[in-house]
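Encoded as structure tokens, the following chain is the form predicted alone, with no partner shown.
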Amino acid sequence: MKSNQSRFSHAIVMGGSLGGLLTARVLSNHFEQVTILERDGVANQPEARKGQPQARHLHGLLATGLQVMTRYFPDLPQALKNNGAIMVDFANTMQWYTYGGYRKRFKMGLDATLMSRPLLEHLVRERVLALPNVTLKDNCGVLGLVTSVSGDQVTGVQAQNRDSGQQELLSASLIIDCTGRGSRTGQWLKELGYQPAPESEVRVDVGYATRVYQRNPADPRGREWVLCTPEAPKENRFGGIFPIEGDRWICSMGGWLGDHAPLDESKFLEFARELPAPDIYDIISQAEPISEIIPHKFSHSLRRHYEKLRRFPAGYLVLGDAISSFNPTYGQGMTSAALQVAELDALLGKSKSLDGLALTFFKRAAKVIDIPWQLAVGEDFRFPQTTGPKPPGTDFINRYVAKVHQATLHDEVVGEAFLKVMNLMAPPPSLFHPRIVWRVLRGKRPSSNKTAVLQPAAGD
């Protein structure tokens, strides 16, 4: 769609998923043409492609993705809803055990967005390339950069299609790379002279499996999700299960420091009926699986610090895993990818020219970053077994929050408070509000409820 807007020719983005897509979908505001390189063929339908390992597992939309998601795409809720996604008050609807009970319920007046990953990426590729501007080319990967004569911009990049074998050269004002944790732009900052990013590796040894089971459309559970995380470190494993569309449930579990769930199908579910909580189990052990059970390890976290590089070629840029790839149990990525690119719109659109724009963009992407990022590491650091650069003052907040999950079990004010911090809606600092610390410091903590398997809705 050439707009008003475009003051730009031609951008390319290398990487069809879901940071890629909405990618696009921001350029093709500030471009006349958008052209998406991935390299896995996509088919018009919801798949989990080769080189989307991640998208075959339990997946969480927290609800400031799907506010940035629903600004570009204003129909995406309601589409979602017609293909079957399951969407709920976030706080009325949890099952959540953790610290020895449930997580109080509320009304929070917030959207939990239920549904599979490949459906997210599915409806939101469908809109993308609606656009008259956008053009996919799926089957092609990039053997490298081009750059100038001088080496300081980069103009294109050399594609080959994967089925053929035949190269081209595609020329671009501007190239992203939303290629994700397996980004080739370090080796290739390399070959052109340039220094590469920085990193940062929190090592946590995370693994689980999932199965997909077929669910009755009249379980009233199916209108709640359900999790069950570990109050480190004297428990590392974790489990999660959600309806979502298709009249199923997706059921992850794993654990930390190598504690990774089974493949075996007897002993995946002795591991739910070892959780300390009945509800994934219950669900599970009665419901037919209509999967195979797939792994997934994850072994750390990574950083690619590009705010702290003094040069970098114009002409290109690098988005959402690419940057910063977190540990998949707290489902920050999609909406970090979000956020990211919600930036990359607004620097777009004060910006008469492409000069200077990738250190300011990656000082903006690092502040955006740096609060899942907190989050994610520093809840990991509660095993002591992690490693990697701990930030400052981290056993003490985290003695601290360990209080405040202990609170969200009775108190409905401090489980919003968390829940805010949690979907990115609030930064962290706001749990250290004097009220919330009053609340949190005088509460008692509850004895255990293992037997709460169905909570009643607030209000009901």
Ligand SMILES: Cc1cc2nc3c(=O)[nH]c(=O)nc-3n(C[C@H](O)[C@H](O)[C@H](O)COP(=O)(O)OP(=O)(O)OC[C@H]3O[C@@H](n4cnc5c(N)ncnc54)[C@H](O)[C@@H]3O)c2cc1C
Second form
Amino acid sequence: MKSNQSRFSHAIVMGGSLGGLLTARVLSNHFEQVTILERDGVANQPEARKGQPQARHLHGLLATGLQVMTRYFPDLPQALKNNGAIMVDFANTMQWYTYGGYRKRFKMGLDATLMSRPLLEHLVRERVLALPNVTLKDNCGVLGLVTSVSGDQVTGVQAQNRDSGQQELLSASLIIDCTGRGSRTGQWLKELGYQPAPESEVRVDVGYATRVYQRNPADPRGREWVLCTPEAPKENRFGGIFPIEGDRWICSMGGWLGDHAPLDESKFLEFARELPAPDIYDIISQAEPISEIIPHKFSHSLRRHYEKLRRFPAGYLVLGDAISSFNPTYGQGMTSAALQVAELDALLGKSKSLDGLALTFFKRAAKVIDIPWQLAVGEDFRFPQTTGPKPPGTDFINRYVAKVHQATLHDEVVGEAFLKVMNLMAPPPSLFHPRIVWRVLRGKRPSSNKTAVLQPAAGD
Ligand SMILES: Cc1cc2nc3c(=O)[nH]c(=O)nc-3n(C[C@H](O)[C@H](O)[C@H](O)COP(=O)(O)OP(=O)(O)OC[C@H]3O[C@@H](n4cnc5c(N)ncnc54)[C@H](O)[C@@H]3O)c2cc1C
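Got the form predicted alone; could you also share the form predicted in complex with the named molecule?
Once more the chain from above appears, this time first in line as the rest of the complex follows.
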């Protein structure tokens, strides 16, 4: 993946979370030197930081996300396994209750990667920082942009060491904002006399609560991932429990429209017991908790439409959650960042100069964001209370996709088509292929698929 020669001198990546690390990896192909500036102190171990509170919650990695990351770090799957992540057949190990039954299992030949988010990030960071031309400056917050006198070109950033308070000016020919949802680029653009990106907000009022538990390594359920997702709008709660490294379970539960999972221990258990499938309650009611119950509120999905701007300063880009932050229950954010990064790599690979990079990149990034955005907000609009820009045709599509969900309970051909779309491996219209439509519309719900498949380990 490495190009023969770096054609550009220095790039700065603001934000050293997963989006920033992946960005630094591809920039290392094209720049002599890449510097990542991260506001938090970063430990050389798997650890959630203040600037990424979401890292303490359940994170599923879509198959496409793993594929793109593996392209850049070929030993990543092996490293994940060596560090205790569980990699199992995606469709054959799902215990996924939805629409009144469990989705039918089958061998798909595609890996589900079950690990904590801090482990994934740590392994990616190790690999990025092993590159000779990438440096991480942690405890280093970016305060603002530095531009040419005309303001047309971003030439550097003003950064501050959080320990000493000392400020410094760092220059680069390309600066990329990977500071996540709280990105200040909109404000900075206004100060420079540019229009900020128009925004789409889809209000969902989702509330997570997460707890980590000890896992008995002999428990066969530790080779499975469990999800319980609502038949919206009549249900609005979800839950998930994944086995992760260190013989642990991570369990996140929550609900849409303010029906948030409680933080009180007995109410948390009660919330699990009230889910329509027993799996999560069965596990957590018997396992030893090893963390507090940690909340996370997510009011709305947010998309900043940089692709609609006509003017943008040269030498500057935005990427990852800073462009689009999706309702996290669909597990798309890391994969969306990886896909944007791959677009950037391809674009830089054929660019002789950095002129005009931003507007072309934003158009390409928008194309890869469009699909997960439509999938996420489409599902959210099953709730009539959801507000925000509703893509045309959503109600019609949702009526059909409800039948797709039902068909996945007994039909593995439909199941595979659905999982490919969900994993961003196939476009959503593939669910409308006549072969799939026929199977979906003839389908009936079998009653046999309403019980869990695996039993707990003896002595559990
Ligand atoms: C509750 C929850 C659950 C999620 N679950 C999933 C999931 O299952 N699957 C999935 O794929 N995605 C999930 N996501 C989304 C995923 O976490 C993000 O998409 C992913 O972290 C990539 O984001 P990012 O790197 O662009 O930004 P972030 O992860 O938000 O990182 C931004 C970084 O920038 C740093 N920073 C901020 N300001 C400055 C500054 N001024 N100077 C320097 N550094 C700065 C921060 O400290 C932070 O490290 C979830 C999100 C939430 C909220």
